[in-house]
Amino acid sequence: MKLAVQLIDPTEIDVATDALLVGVYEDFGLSPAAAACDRACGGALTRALERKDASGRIGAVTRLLGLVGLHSSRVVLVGLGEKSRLDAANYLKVLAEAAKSLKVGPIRQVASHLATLPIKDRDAAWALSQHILQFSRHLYRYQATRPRKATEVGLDRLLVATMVASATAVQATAMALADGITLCRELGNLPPNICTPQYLADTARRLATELPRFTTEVLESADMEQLGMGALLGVARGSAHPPKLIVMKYQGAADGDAVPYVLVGKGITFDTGGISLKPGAAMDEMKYDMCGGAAVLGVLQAVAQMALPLNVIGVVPAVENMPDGAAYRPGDVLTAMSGQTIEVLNTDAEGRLILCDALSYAKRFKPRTMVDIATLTGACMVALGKHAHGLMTHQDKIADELLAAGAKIHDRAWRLPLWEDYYSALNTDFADLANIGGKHAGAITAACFLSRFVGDLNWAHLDIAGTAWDEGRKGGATGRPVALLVQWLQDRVV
């Protein structure tokens, strides 16, 4: 169920709703909102926390009933830390543990004054968009094959207190950007046998009935012979799925001819390694290696409602690695569209090998930049763990900007190296390259490998193995890097 919400003006303190939301710092007191509610009640919030009932240590949640004064059932009172210490990171930290605490139960409707909170180094404008992002990040719950139940049911209306000038605006953006964070997050979580390479492409077909100025097309595997696309089609040829690779295009700029923005997905919506079979255990989350690939559509669906006047285009591969008779094996030399020949080491790098045709074939839009997003590499979350995306590329301009968007969305990427030192890694007596560089820098071999297929093209790879999604049974798709991408495009609005 998507999130509604409405703006409302700072004074409203006492609104008719289940909760009002309102901070409390750990060493300065109650916040604005917080004394002007507590004024109203006679002094109950100042009596709970001098009871030690309320705290406001960051992130603590306590819930006051029945107060006197107020119309509203139920005031919520979230800890902010320190006054001094609420920067970005705490004042998302605080956003998530008080949406966490409002997902379940009799809180349908919520009246929130955090977001008139002073931030440090942030604006109004910025409080406001990131408090409906959080709260729908974390109010999002998968129901497609598990419909919520009765005693699951929570908030689902949220009233925003703020005195931004342009707020109508902030919220229509961010509730775009959040609706394509959600679109991604979804695709992820789908099961494999529902989210194949053809729901995919009927997903990007769909959006183009729905949004304007954005159209779809998606090549069939004769197609793809016919552009002599041997890597992607050899990864395919072990699936009964068959391949499509899905072209998005979104026209928002006033010159329909203006050089368009690339961005390539990988789109492998179960891997089992193939042949070079990987362990069975948790290979179930396998599912969101086509997480790259539904980022980009996340992206192209928050941009054509934002209406950038932008022109962007998608790439999707989307394929099934899988072991049977006709799979692909180690050992195996590929052709790719480039011309290019490629060793097979390994087929479970076959994330490289879709994106080098895709890679190719998106070279035609002449990219004012490319930017491809992949589940790529093990080795990228064992350098970084699960908060920053790998970001590798030649050229500093497209790193400072991607590295500063990352930063004012706080959705955050960290550059590595991509030094001419690496690609002798990929050298074969069998082929032109190998589809992998050995056991050492494997993210960094990786993106050299893609690099082989962009020439002297703007581009960025970003590997997002480690933030597309949190491990185990109570994980899932997190929408990661729509955000970074999405503020990335509205940088590039002159």
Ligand code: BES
The other form holds:
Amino acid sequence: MKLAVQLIDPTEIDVATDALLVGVYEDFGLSPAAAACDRACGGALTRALERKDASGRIGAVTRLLGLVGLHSSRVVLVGLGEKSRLDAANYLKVLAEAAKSLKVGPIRQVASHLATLPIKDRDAAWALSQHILQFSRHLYRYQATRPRKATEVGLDRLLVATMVASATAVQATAMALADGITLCRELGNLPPNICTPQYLADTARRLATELPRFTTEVLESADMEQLGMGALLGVARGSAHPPKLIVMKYQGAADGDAVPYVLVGKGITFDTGGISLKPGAAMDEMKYDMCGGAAVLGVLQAVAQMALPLNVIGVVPAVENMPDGAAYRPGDVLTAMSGQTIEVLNTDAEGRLILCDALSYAKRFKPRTMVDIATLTGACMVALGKHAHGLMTHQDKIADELLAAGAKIHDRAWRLPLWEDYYSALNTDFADLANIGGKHAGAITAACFLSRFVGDLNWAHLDIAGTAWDEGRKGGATGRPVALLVQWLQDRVV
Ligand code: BES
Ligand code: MN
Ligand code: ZN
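Structure of the form predicted in complex with the ligand (previous: the form predicted on its own):
Okay, now the whole complex, with that chain kicking things off.
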């Protein structure tokens, strides 16, 4: 169920709704909106704080019921922590806890005054945008194969108070981004028997029917054979699901010929490892190995919905990596579209093999900048954990742009070196290069591999192995790095 959002005036404290959502500082007491609310209901908030029934501790949520004097008889009071420490990160924490507390229960509609709080180093437009994004994020529930039970209903309508002059535009942009993130998560969460290469292709085709200036083209095995995509086709050979190369074009620039930004996303719909089979534990999580591709669909949908004045092309090689009698094997030498030969030393290093042909193909669009996004290496997760995307590029300018976009929208990346010194790890006597390096710096040698197919084009690689999903049964796809990429593209509009 999609969250409906409506803007309201901050002076409208007494709206007819299921609950009011206001903040209280740990050291400074009630926020202005909370104070207004307190006055209207005869000091009930002050009394709750005095009795220690409520607290200003950051993220603490208290529900006050049966209040008299307000149209909505409920107030949800959320702790803001110390006033001087309410920065971007803490504000997001406050929103997250407030949203989570409303995920189930009788409150279907809330009027929130959290977007009017002053946030360190951020403006009111950012606060409004993040309010919408965080609520959409934390109220999302996967239900494609497990419909929501009647007992699991919760908030589905958010009224946000804001003083931002351009609030409607901010709202539309935030909702477009929120929807792009949700699309990415939904595709990631779908099981691999449903979210096949065909399913991803159909979803991309649907976007073309729903969005203006949007076209989708899908290349089939025969097309890829003609193009000589021996690396991608090598990986695909073990699967009963034929591979698809999805090409989405959003033509938003006033000048139709304006050079495009190109995004390429790894779309392995399930990664068993192939003949170099992965261990069984947590192998189910390899359904998320298409999250780079899903992010590309999410970004394309978001920028089209925003009507961003840029040309953006998304390329998603969608392939399943399976062991089979026809599967490719360690020792095989594949010839990529670029003509380079690749010795396969491990069939589990399949992402780079489908990406190298997709990158070679994408060069035809003469991109201004090309960014690939991939759940590429366990090594990246070892290096950076689950918080930062790994960023690798030769161009400092692109690195700075992407790092800044990530910091701004709080979807952060961290740069790893891509020095010439690392490239020799891919040397082999049997082909132009091997598909794995040694045991060191696995995230970097994977990027070195990709870079051999990009040449001197403006290019960056985002390894999202640690960030694309949260582990475990309660986890799920995060929708990252859709926000980073959309922010980066928004920042490219002059
Ligand atoms: N999809 C995996 C990477 C991965 C593993 C992402 C675990 C998230 C969690 C990728 O295809 C892979 O298997 N990479 C290998 C590369 C190795 C064989 C050089 C890896 O990281 O172990
Ligand atoms: Mn693999
Ligand atoms: Zn993989």
